[in-house]
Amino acid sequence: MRVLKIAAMAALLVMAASVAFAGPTYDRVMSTKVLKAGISNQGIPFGFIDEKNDWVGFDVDMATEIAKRLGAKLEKVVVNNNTRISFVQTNPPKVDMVLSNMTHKRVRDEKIDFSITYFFDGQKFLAKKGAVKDVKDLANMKIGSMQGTTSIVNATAYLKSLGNANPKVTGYDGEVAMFEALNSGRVQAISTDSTILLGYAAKVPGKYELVGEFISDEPYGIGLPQDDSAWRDAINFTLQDMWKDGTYMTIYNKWFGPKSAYPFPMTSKIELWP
């Protein structure tokens, strides 16, 4: 019995070393100095393949550069939209952090932690040039948007507002579906962020055009794992340091600056604390 006992207190102490291994995040990315980020490869311009090949965008400046601050190798994973709250919740985590344009909302945050606001954001609708005459025009239009995000919830709810009470928005898996969906006629018009709709828009120079005012504000947050404050404070610090020192606007101008490729006024400040 005595040796039954030993052995099921050692198996314990070798379970609760694993525990304390994985331990929370910023305790594992000290001591790997490896920072996992979540960041999409078909959000122009947030993370993107360009022509070279390379994967880019603001979201994968903002992780190197917080990285960077933090000490660690960056080491970026694919998310889409179906994947982006998924890969914080394991356990352990797939990653750490996930930069993928996501807006921060309530319901989000019930199942993991956020940021502050890292970048400030809007929904509109995107259509070909001169298609939309007034805005209730998209009331009867074929609309196009993303499964698994606000975007369609949103759009679904603005067309309804302008009269249709059945409106047809179709939720795509992922942008390049939806600009598709756009691009060959299958519906009208599409909704989602409006950076995201001017990066797909650039693709294609003077076809489309963003159409009325936002139907909603969109405020992006870094998706981190839930009940870690030693880790999302780690990461508030460096975003707000970031603004402070001028490297926040010098990412954001290289992407939506007025001699950018997409440019879109910076609309709000990054909350800093005493």
Given for the second form:
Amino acid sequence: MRVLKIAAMAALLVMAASVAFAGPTYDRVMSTKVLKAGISNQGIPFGFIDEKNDWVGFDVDMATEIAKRLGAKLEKVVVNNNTRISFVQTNPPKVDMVLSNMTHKRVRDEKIDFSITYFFDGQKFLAKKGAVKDVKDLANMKIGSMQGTTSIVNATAYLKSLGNANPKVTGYDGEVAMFEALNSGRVQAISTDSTILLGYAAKVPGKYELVGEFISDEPYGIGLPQDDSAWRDAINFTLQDMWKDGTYMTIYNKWFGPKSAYPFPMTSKIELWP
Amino acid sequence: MIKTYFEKPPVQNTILVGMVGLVIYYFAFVFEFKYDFDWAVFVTEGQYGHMGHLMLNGLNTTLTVTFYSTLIALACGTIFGLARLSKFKPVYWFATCYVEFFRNTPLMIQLFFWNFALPNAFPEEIRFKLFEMDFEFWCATIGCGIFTGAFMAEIIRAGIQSIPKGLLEASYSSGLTFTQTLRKIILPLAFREIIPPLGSEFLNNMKNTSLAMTIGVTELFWSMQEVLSLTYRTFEAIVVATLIYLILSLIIAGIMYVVNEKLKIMPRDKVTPLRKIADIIFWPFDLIGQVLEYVLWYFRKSPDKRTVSPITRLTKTSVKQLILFAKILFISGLAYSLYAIGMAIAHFNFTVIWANLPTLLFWRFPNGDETEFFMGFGGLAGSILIAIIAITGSFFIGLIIGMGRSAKNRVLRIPCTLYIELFRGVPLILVIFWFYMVVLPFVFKVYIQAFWAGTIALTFFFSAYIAETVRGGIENIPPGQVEAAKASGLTYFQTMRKIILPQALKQMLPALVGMFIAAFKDTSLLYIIGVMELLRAGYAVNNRLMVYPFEIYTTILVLYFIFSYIMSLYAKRLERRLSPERVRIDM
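Return the structure block for the form predicted together with the partner chain; the form predicted on its own was the one displayed.
Then the entire complex follows, led off by the chain already shown.
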């Protein structure tokens, strides 16, 4: 019986200790010097596992740089399309920020806060080279997309606007499954943010091409806990500093520059406050 | 004094009500969720559509997948269960391979394999024909069916084998023919024997269909995730999905209970009300049976027809030849498929497998980041570690809950029963979600690595199953021993510790090893929350290579199989050693 009592006491202590840490994110990061970032590990080129089994990507580099500038140690936490929002939404948040090629949307902004846009993307379609002569061809094709993203909603709406009243859009579990569906011929085209499509298309050079124009704007923001302006300012200022001193472009060119595997020219400029 | 007071039912009921009240009071007034509930998301049309309809569609798909896969499982189970008893060795071997292979690899990877790797084995035209049909749906349905079929085959085989040899000898010596023995003795007895385990397989199959979401089937779990990521209502989505799964489980359990009641042998004058209801429900089946009986009576052979006429002899020899022909056909079919599999394996890109084997075994063990779990420990070794921790933990929880479940006192028994039924009624993948996204962060406000969250979820899930095993073990001990212990003045805990548990644990040992295998296989589900166990490691490798899914998933399957199979052989040996009186009957 005594063992049980001691165990119960220990459990209570652990819980009390974890509750004591709750507080504004900025203070916590500054005092513990640990920055927890939620990043996807299956989205080439934003966050993925490379040949050496290292977790790399654009988002990973951005998170590392932000942590460095805030003087904290980065702790990477795996998130996926289904968990990326809820992890900053819990109270206290499970992670301090989420970089997971996440589009800044107003509905999402009701639940969590976002930084300024740190990447500009848009949704497109990827199909076998020559399979789509005209955008109208897409209307009656089987389309694959990703579960838990708005891409699937956008794609369905787009196909409807092309004249198919009952489009077939399947939501696969993550990027790999979606691309595999295209690769095996299960779907004729896949649709999500263009950079992700580029990343996978580069795996089989020359076989696939992006078709049509952007069907939506996808400005990526860093997901942050709701109502914590000190923390949001810190992140925004860091992003702007990175842009000003050129670190941003260095990271950008590493992943999307002309010499990279998935060139994606920079078209916009991030918001800069004087 | 207090003890005798405690044994009175009204007192126990009051305490139970008090406990419920306390829990409600705590969560309603004391506990701060720091989360605003909005149940309206399920009844109103949102920006991304009607979430309630989404869930209903999911439920519909779940039911459809469950229905078809159960039929497939029953067919597979019956065919292979009988084949396991065949005296013709190739059929026996084939059935054994089927059962062992599908029981000892995780369903999740089987589904991945069917979905990603299998289509590559077909020529292009057939593949595209397949994809034009509802490929993912049928992939999941057939995959679940084949998986559950392997378990059912073992249950059916065990049911048939459980009939004592003496009964068969008695029936033959009293002049019954083989078909009569089968119909009158073997099947009714075997059926009664297999109904409870078969029922739990139906239940498992329903829960397992939740894994279909990993390959893009829009069933209930998929819908739940979709609601979760479109509306960000974590709590509401998970609660609704849990309730639906619990209700489905209750319905299946209820049906099985009624069937069980129908099969019970009870004297005509002591029929319970439930039995009467069961009788009414099963009246059509009884009617069919009676009609069959009537028909068969008229078609039976009279003794004078049993003399062998030339025509009978001719048919008999031709049947023999037909069987011989079928056997040859079977063997050549088997040989061809072995050849095909061998050729497919020979064409594997083995350099890819060799290059990634260390990753699959240990993930990035010594080179991991310091924020990762134990220097990047994972892969097969990680899966084994999770299984060891989870089973050790759940053994102790299961022991306590199992003892509570078999206690006479309601205050102990009812909460323990609820615990067991709750965990056994929902899919493991949902339990993992519960712990990772609700219980730990919202209720306990602890934030731990996915590795630990997953391990804790597995621990609590399997403790419910171990508790049932413990209960079975305790109930197997003759009650005379408890009475003797009481008479010699031992307390409850002394009786348990010194007399009941040592014997019960010895009986439970094979079941515990089986549970360990199950836990090891189910570590693959932690892939969903990003734990780098074997499946996730393989997934990461595949994510990078993209073009070798066949090689990678086959390697993972083989790794899982080797480990589980060795353990299951060990469990079988234990079982044989602990119960030497088993005799294999011949049919």
